[in-house]
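Okay, so here's just one chain, in structure tokens, the form predicted alone.
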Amino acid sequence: MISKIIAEDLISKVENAIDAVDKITIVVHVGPDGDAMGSSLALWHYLMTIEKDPIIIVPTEYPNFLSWMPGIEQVLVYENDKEKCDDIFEKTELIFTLDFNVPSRMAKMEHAVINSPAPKILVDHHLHPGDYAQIAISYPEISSTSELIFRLICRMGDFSKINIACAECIYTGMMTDTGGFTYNSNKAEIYSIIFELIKLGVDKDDIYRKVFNNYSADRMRLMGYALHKKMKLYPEYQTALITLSLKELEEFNFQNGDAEGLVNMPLSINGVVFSVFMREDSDKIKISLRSQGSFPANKVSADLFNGGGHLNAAGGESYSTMAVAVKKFEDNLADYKDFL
């Protein structure tokens, strides 16, 4: 039995909002990951089965290792087709914002979404949701937004409308946002949901291979280089740090998604409970943080890098140089020793 976590009044409001319109737009955060694409595509497939006219718009390209996902060829990328997307935002009747808590997570797409006359529905599992949406389904205790989409569909009485494509997308989002069910995944109901998805026909082993065993040779070499040459350990703080510059990424023909999962690797080292990965982008340093046990990766991210997230998985950014970001990190590590 799966508990009814989403409040009943929210279920009714979402049902009424969907019933009242035909044109529905689904948006996610910049740099969409497996949960962003999984939840948005799952909702897209569901809306198609109830004869709505949905479309997904993502701010930037999704990772190559997700290109197999059913329906992904229909996704529009805002940075590649801004004029068309802006026109859609002006004419759409309802917008679902998935897998982010505040509009700034949409980057350059934020203005178009927020200024659209269409009402907004937030579905997310991150802390501190913004107040931009007319309906907010925000449950940080849930492991992924894809899990919330499954729960939402079921609570609306439409479990029978979850086809195999929808189920595969839900599973992909749940799997990727828990690191293959290695963190934020210790609640029994997660596996009750997986059981239902497998009964619908999901081949979880095949999905794992498509996502995690789909490396290019360049990506493998980048991983090896990062671990061998760019990983620094701080034994007194049970911490690891990996940094990669734009020049280094270019040397390995970096493609979107090639660094996915790299931040988790140092956690396999005996004694390491906190891992940080800093990657230089064109205009900022992107920072990923992962931890084990009770060490608060989200607190470090919020304190030092204007970020946030979950206890064991968080993200942030710095608009300084790499050297300045690293120094800030190292200078403040001692402040978190009591959490070890």
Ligand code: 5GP
Given for the second form:
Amino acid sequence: MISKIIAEDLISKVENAIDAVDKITIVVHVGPDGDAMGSSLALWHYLMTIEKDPIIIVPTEYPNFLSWMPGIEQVLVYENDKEKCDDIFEKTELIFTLDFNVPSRMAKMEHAVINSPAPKILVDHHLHPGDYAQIAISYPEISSTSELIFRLICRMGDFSKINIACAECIYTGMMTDTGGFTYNSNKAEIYSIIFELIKLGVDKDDIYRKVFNNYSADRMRLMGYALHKKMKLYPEYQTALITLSLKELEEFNFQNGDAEGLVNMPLSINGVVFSVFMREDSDKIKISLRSQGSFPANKVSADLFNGGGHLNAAGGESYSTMAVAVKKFEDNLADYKDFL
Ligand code: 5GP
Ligand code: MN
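Now that you have shown the form predicted alone, what about the form predicted in complex with the ligand?
Entire complex below, previous chain first.
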């Protein structure tokens, strides 16, 4: 028996909100990851089985290694189809916002969603949820939004409506947000849920292969280059930093998702507990931070890079040059020595 995490009054509010409408839209954060796509597609499959006809809109492209996910061909990408998506946001009657806490995480899609007259339902596991949603299912102790979607569907009495496609999407989100169950994954109930998903027919080994063993040769060479030539270690702070410029990324034919997982790699070095990866983008530096134990990656990100996230996995941005972002990082690293 899986415990009841989501409050009872929230369950009935969501049920009533779904029952009351025909036009439902599901949105996620910019740069959607496995949990964003997993949770939105799982909800989409579920809503299809109860004869709603929802639409998923993502702010920017999802990575290629998720393109096998069932239902993903239906997903609209806001940056590629702005007019059509704006029209949907004007007419939709209910919006689920999944896997992010504050509207700015939708980047250029933020205004269209927030200005939509439709009520919003937040389902998320990040700290500090914003107050834009009429119904907020926010449980930071849960390791993925996809797990919350499973719990939500079950609590609405619809476990039997979880088909194999829905189960695969839930599993993908649970797996990717825990690095293949290597962090944030000590809660026993995660495995009770996986037990149910496997009984529904999920082939977990196949999903692992499709997500983690599905990269291009260029991406593998980029990893080699980054680790060999671009990784800087700060032994006194048990920290590693990797930076990649646009020019370097272009040399390796960088595609969306190609840098996925790179930030985790230095954590496998004995003694390294904090790893940071800065990637130059067309208009900003995207920063990923990962830590082990009690070292607060999210605090560093919030303090230095307008970001946030989880204790061990956080992200942020810098609108300066790479050199300035690196200097800011190095100048402030000593402030976090007490967390080591
Ligand atoms: P990633 O490094 O995979 O892009 O992000 C890791 C986690 O950090 C995400 O799950 C999200 O919680 C958080 N995150 C990433 N980018 C940002 C950002 O720009 N702002 C905030 N507040 N959180 C972010
Ligand atoms: Mn997530």
